[in-house]
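The chain below stands alone and is given as structure tokens, in the form predicted on its own.
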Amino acid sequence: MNRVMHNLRAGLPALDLRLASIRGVDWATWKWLLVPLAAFFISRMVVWGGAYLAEVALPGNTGTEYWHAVPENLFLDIMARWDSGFYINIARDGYNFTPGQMSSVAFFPLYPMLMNMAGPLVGNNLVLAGIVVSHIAFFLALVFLYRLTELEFGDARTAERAIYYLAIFPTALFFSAVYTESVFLLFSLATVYFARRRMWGWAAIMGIMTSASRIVGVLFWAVVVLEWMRSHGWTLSQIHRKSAWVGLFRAVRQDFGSLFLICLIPLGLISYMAFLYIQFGDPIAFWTAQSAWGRGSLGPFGAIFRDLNKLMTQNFATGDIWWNSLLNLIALFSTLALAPFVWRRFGASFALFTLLGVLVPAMSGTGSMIRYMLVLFPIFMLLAHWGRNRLLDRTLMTAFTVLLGLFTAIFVNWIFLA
């Protein structure tokens, strides 16, 4: 599969040239669409093919707690596991909140709202609606990642590597599942892309949607503010200079309208908090409910030490270990290690999102960190830049593809992954 993907990637320029001779159309100008389309279909073939084979050929967990959303249609059912049930229930019945119990208020509203909107178009089958929303959002996210990476590096090959690394990352199966990852990634990428293009109105709209899709989405208010400040000549490296502050104050007076629009980004979170207060009397019920999953406000260091202790007390010889805790800690430490390089290459705004994208959820535990890392797109842009090294490129492509197939098999057979 890695060789097929590599050959396809290598052959795209030649394909463009051949197509260019057809009816005089310059297909090279459409690479921003064709390359993401190729990455989308190839990666989804790996995910769907692996998921189907794993479900029919490998023994999975059975029991009343391992439900099947669409038992009469295996192709749909394999993409609805674990948290998918909450999104389906929210889209169908609305929110519920019972303190001390796993309640649906822990899940932000944008994705189930989009499921509801898509439902009538697919016969009110909410599982299919969720899958359709996830796939459309994922494809559009690949397009935005391609355009953003090309904008940043001025190099189509780097942009190509970025979308392939993301599309076949080991936990990229969640982009096909009834999960919010695709939607969050789409709007976060769109927010940053428009901010980099100095299109502040569009950045604000996309930012509002991002803050309505996941708690860390509200961070994009700070991300876009930093981008706005950067566009007016203020950066952290200039913080000690009086001229930088004078220029910033001048920018506030002259471009206050754009700054005002940017400050609307938290409205996605604020509106959800208002709903929770009216409905349940607890504006932070989404955080209160975390305790039912064994996630408390330990702070990032407390959570890390707790999960490290889990690993140290396990018996590796018998294999009865917290293997997903190991994966989550690897994801956390890898992200923290890459953050300084992200800062150096892309600036403070990208580094802020990368760091807080793992530290905020780590406040209550390191669980699912390998899934949270999936949407930290600056990491994939950085890896794509480093992927100019052919050995590193092939290593990443091979390792990611193999692990994607393995993790997909784990997920569909009701073994908790993230």
The other form holds:
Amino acid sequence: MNRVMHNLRAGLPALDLRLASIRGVDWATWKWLLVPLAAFFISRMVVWGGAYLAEVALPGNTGTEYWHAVPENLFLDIMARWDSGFYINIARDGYNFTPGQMSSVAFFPLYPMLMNMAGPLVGNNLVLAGIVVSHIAFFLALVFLYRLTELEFGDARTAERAIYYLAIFPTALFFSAVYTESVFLLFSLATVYFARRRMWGWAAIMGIMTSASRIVGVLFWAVVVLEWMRSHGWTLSQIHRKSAWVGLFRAVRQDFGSLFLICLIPLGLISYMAFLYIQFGDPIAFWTAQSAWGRGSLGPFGAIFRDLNKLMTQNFATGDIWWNSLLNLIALFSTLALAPFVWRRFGASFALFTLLGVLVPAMSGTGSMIRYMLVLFPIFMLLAHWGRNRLLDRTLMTAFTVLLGLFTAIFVNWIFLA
Amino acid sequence: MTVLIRTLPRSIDSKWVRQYILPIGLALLALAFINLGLHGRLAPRQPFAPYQLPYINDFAAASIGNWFRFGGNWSENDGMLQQGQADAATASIFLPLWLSTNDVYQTQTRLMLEPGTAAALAFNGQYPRLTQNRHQVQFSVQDGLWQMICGYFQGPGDFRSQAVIPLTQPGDQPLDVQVAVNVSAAGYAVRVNEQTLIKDVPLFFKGGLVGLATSGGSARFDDLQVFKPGEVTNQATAATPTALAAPPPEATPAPAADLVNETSLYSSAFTGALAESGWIPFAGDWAIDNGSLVQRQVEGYDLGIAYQEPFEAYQLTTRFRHLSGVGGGVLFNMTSPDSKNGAVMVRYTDDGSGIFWGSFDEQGAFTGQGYAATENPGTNAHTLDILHNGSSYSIKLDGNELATGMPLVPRAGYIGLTASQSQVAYEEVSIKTAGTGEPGPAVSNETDLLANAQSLTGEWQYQDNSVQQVLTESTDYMLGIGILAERYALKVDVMLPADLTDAGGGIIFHMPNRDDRRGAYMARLAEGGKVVFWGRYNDNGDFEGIGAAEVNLVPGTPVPLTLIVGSSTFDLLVGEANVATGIPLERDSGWIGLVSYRGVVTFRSLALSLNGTAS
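Hand over the structure of the form predicted together with its partner chain; the form predicted on its own is what we had up.
Whole complex next, starting from this chain.
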């Protein structure tokens, strides 16, 4: 017996060598691809498995207003709910705008445009096209987040935690749905990644796409400008120093080309506004249309106070509460609480995006805040950094996964989540 | 990716090109991508705009390229539209023509089906590529006969039948029919081969698309038309071998009788404890609060409370406001105070877009009868009136009539309040009655009935409350009153001339066409009022008697002639005498007219009840 064991142990190194030669690949160099791939598949299994089970096992809302885009194929149908209808309609029939009514102009064009283009490749099934676009974009976003986090921290473990936190965040189901979240996240991450790498041209290109995918995308103009200023030694902490300003003016003269490229970022939004003006005579129709969703310009704190007041008058003991508002306010205040830490760890540009990423939509209402929080990637990078603490890491992983399953079931059964 | 990006410009030596020109070029490409995509792919395509009413298609030329298809294999062959995929479980195709919710229109087509297949004319479709939220008139085989099924898809695959009418065509033979649907605000009517089979069917979806659908196999369609009544053009007529009959006037259901001598049966006083109020909750969280009866549970559908006593023939008035959500309304005609089963319900839709009404069966399954769009109720108080007149009911919201003549099971029933997905405060509930119980049949006066009258033969002169035929030749003269009906009671005073012993006058009814007596029935006085006879015109226009009776009236004296038409028989009364009962009818509807033999014959006090009581 001992001889057998000895022979086996002796043979193991040889076996390892043979395997390595068979593989012929240094897998460590591909970690930036493989880890996101694993996070992608694991998280999507949770979402798709939970969604399907929730659809077939739980009673959901039924009625005229609860439409089904692909009733003959539940696997596709479960990912098309609520706003998905607008994206499908835009991709199929183009935009429409009727003042006072819920109009599709409220939804930015990049995602439905990609759906429209992908449609012919998948048999003109726009739901499938939307799901394919969402998943491809989500996977690439994970890759960018991994690289960006690795760039910030120089630590693959932190990068790994960041992409897992993002992939299993309670509202991460929207990365699989016919929603714009994954496309926006991809281009916003790419913009920041290239900006951090001082590749201003590519950052500008990605920024243009970002500003065409959601209204807050235009914030990346400011984000990249701040990054450019920081690369030339100007930071908010040195704002009182004359040398910082002198250096900045010198940089403008010497690196004007880069600054010019960065200033192209809003052109994605401007293109959409020009389109709206030409088609409907209202360049800000995407904002005008918000009133039909019960949103309006309430100021930076009006909506927050309104929803807070709503919560104060409810009976939590009996469960007679506006749970959506509760979740949204938790998301809002969590983000606001984390923003100073983001500032301290990553600088003003990330903090600006994190803050405005919730405050801009909050000006018209706190609805869907838990979905808007989903794309604020600096938060996930920060949590990943803190996740070195194993207790926090396990808590987040457990809580996020459970809530992801729950939220998926809610979404699939036509209960409005975000 | 960064490796790729770095290697791309490697062959370019110039730093400017690599750092600026190339990125600017790529940025321009990105902008071109966005703008070409926006203007080329996402510009509003107005898919419903290309076609206007009237729309006529005989499928002689390729024309369905931009139609909305959902399943099946649709093509134009031999001047017809064909769905050729034999194994297509469901297939549909819709015209790129969007009808507004206010459009009154007619759509018609010819369907050709083989046994074992089913096909439908779909209308008011809300989604061009979904099998849901649309009405349709379908033809399929059941129990060895072709049958027509009217109904609507509430959700995916959730078809709800509103009427099933067997046809005479054996199910083992192909079916070739012309089907027409008249859509109006009151509902829709269906004609098959120019015969009205059903009308006043409630609409659950208003406006939308017209299309065709098949299930279980292939089918062919021809001469598809959509037009507004009265807008039929020469082109339309030419396109259809069988000339379009003028659409029938909307057969208005009998208006609810006004209640007189109102007596208050119940008036709410929401004070004190709920248990002592006489109200019995059976679902939800009900309480009396600040002078209102409040349903406080946010989640849940058709939560209800009922009053402890039943009522019969009443006006139920409820004033209520939504505290959160939308979905408040009333229940009535309830079989018991502790269940919604068997009750009629009228309430706001959950999204506040309108009011709908219908009834629960004994198992609690709800069948809708109608819907009316209204403004979102918000948190304002609204008054809902239900006028229950025994066999039908009417609905008013804030004084505006939403529906009349909705049929219900006559009974003494309980009344209740209901809320769905909402918190509702009911501030006032009152019940009044006229004390007369079942109102008599609603009747229209002569002026209304003769508004669309048309002289077919003879010379008809109108005077106050009467119409006279003045020609004296020995032949029948006809006046079409321009009304098509199925079941009704028609009463008219007929006065024959005192100086002509062979004059006569009466009623012609169930005419297949408003201007053609072939196939019609007639009941008229003859021989100066000595006899009354009844019979039917055959397809050649020759009269075939069915029966006769002596009445011996006094010429020159008006006598009431009453015709009560049921679904398959009719009764005839002269004065108070019932001279014919249960005479079989081979048709179930048709146009109505007056007939005189010689003249001068005077018809006075013409009255029509569309709630005929004959069996």
